[in-house]
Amino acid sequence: MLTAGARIPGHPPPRRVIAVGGGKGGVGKTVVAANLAVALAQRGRCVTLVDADFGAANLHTLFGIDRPGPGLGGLLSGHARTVAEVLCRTSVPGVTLLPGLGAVPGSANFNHGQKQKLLAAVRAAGGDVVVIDVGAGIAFNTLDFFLLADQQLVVLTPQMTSIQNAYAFLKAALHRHVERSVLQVHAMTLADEARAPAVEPVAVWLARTSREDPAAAARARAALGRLAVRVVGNNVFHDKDRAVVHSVCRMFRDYLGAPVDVLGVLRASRRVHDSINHRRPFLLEDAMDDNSRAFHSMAEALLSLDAEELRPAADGEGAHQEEPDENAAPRPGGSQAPAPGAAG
């Protein structure tokens, strides 16, 4: 058993939760969440690595790990009653797993109070950092693990089916923030209102609620304005497509009204992929790598914000509010993402 949240002597920074999503599978999540992971614990940290890519958990193989043992899926059968007694120790000194659902039917179909007792799991889960690997899509299950942290990546490739789905994952993020931190203290209904924002840019809906109802828009604004939403351009081969990550950040902030800013990007590299099938994180291997100093850039830069700023983003309003059905249909227009520079 592991003791959860222990810190390394002499480094008492606050603890922060990251999150590290994206629309679409494939594009490097899982190897950035561990590689971000490793970073972080090189610079001092204990970093607890929560794998939530429910139903195709793999970051333990990533670390060399053959049998993780029940994490998160223990919590919810009862076979464990702590975070601590599910922890999975890893080969880099700092890091420790919290494993995931592995690959049975149904895995990723929990209900409500399956959800929430998940989310306690994390939060209790201890450390300097948290990093929860996300899993692809745009369920909500997805999107509350996203924004459980104080800070959020979106991974992409410069490929248009990747950026339609980056898109289209932070609209419905942020849609969902909105509802749960907004809309509840507001007159009006989930099932009528809530519906005009996820078929329109969130900028223009701003624009329309400040007029019909500034003090609406202005909580909006703020809730939206804590969120510390970061790109993490990955496969990058040309200057060209380094340009496509920037030209995207904009393109997110025009439409979805949040601050959207480039964390960092990573060039396609042989080593990388070669790293997977080592099952060891690329860091380990090669310090003097330029995507080595890349995720190193990446981990001081998530450090330098003050996580208590953010806070609020997580733990605001609406953090217990009754949730629609998550079996429902979606939203017409919700899951609907734009060409760059078309309407949203």
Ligand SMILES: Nc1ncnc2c1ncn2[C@@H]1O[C@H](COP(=O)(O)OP(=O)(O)OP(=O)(O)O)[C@@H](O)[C@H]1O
Second form
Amino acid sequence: MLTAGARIPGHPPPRRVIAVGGGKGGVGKTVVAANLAVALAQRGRCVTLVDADFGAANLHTLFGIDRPGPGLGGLLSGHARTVAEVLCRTSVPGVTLLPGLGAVPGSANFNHGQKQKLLAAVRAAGGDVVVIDVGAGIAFNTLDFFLLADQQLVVLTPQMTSIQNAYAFLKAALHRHVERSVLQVHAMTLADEARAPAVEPVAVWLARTSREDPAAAARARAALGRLAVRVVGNNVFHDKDRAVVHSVCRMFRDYLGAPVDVLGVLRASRRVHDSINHRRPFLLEDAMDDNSRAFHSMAEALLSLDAEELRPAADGEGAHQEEPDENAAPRPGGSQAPAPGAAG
Ligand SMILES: Nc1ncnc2c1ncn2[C@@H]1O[C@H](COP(=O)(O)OP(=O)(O)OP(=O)(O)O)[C@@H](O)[C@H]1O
Ligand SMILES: [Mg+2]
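What I would like now is the form predicted together with the ligand, since the data block earlier showed the form predicted on its own; can you produce it?
Every chain and every other molecule in the complex is listed next, the one we just looked at coming first.
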């Protein structure tokens, strides 16, 4: 049994949760999560790194760990009762791993109750900073771990496919955030979603709702304003690709109606590539380069944001609340508030 590192003497920094997503597989989410955790730990923070890539967990490999133990899977199977029992020490001072589910067939298909258990485990993970490596795709099981965080990072590369998937991912996440946290559409069922037409951009929905239900639109704006979404451009070969990352970010902001800024841009680099097979985050190497400088400045920028201010109010407007079971049977009569974009 292991407790997530000792606190730094003096005033403890506020606890914050950072999620790293992006929609597309292979864009560098795990590389970003692992090296960001190292950069934060090098700033004296106790970091708990959560592997929430269900079905494809491999954060432990990046830290050279062969047997990470039962991890989150142990909590689901009942082999462990507390998060502390399944935390796994890494060789990096200040970084503790909460391993994922393991590659057991079917393990990624957990039900609503199991998801609640996993979300609660992540919330209960100790440390000054929790960094969640979120898997690819836009399944609710993925989005909910992304939205659990105080600060959301979207990793993308300057390629059409990555930009498309990042946009779809962010749009799905914002819709879920608005539906669940703002309109409190607790009884929306999978069947309802299957019947709903394709969702419209959040900005369009906001403009329409401002006319139809100004109070709901105001609540939506407030909640969206509290999301702290930052884009990390990865695998950039040319300087002109940096400009692409910035213009994509502007496009996201305009279409989605939510504050989205660039946190940093990382170059395609042999060192990063080789660090995977060396099973050691590249930031642990002594030599500085553009990417290590970018990671340090991203860590500084994230820590400079006030996590307490970003955290949703305890009155239920936010990601920390108990959420509805989307697999639940429809309510008799089924009168539900419309989901953003589900109408018109
Ligand atoms: N900046 C970079 N320079 C060079 N190679 C990189 C860089 N970032 C990522 N890679 C390469 O891309 C591969 C995929 O990265 P990573 O596993 O972090 O992606 P991912 O988004 O987590 O993928 P998945 O969705 O499958 O979990 C790495 O194994 C590495 O070889
Ligand atoms: Mg990954």
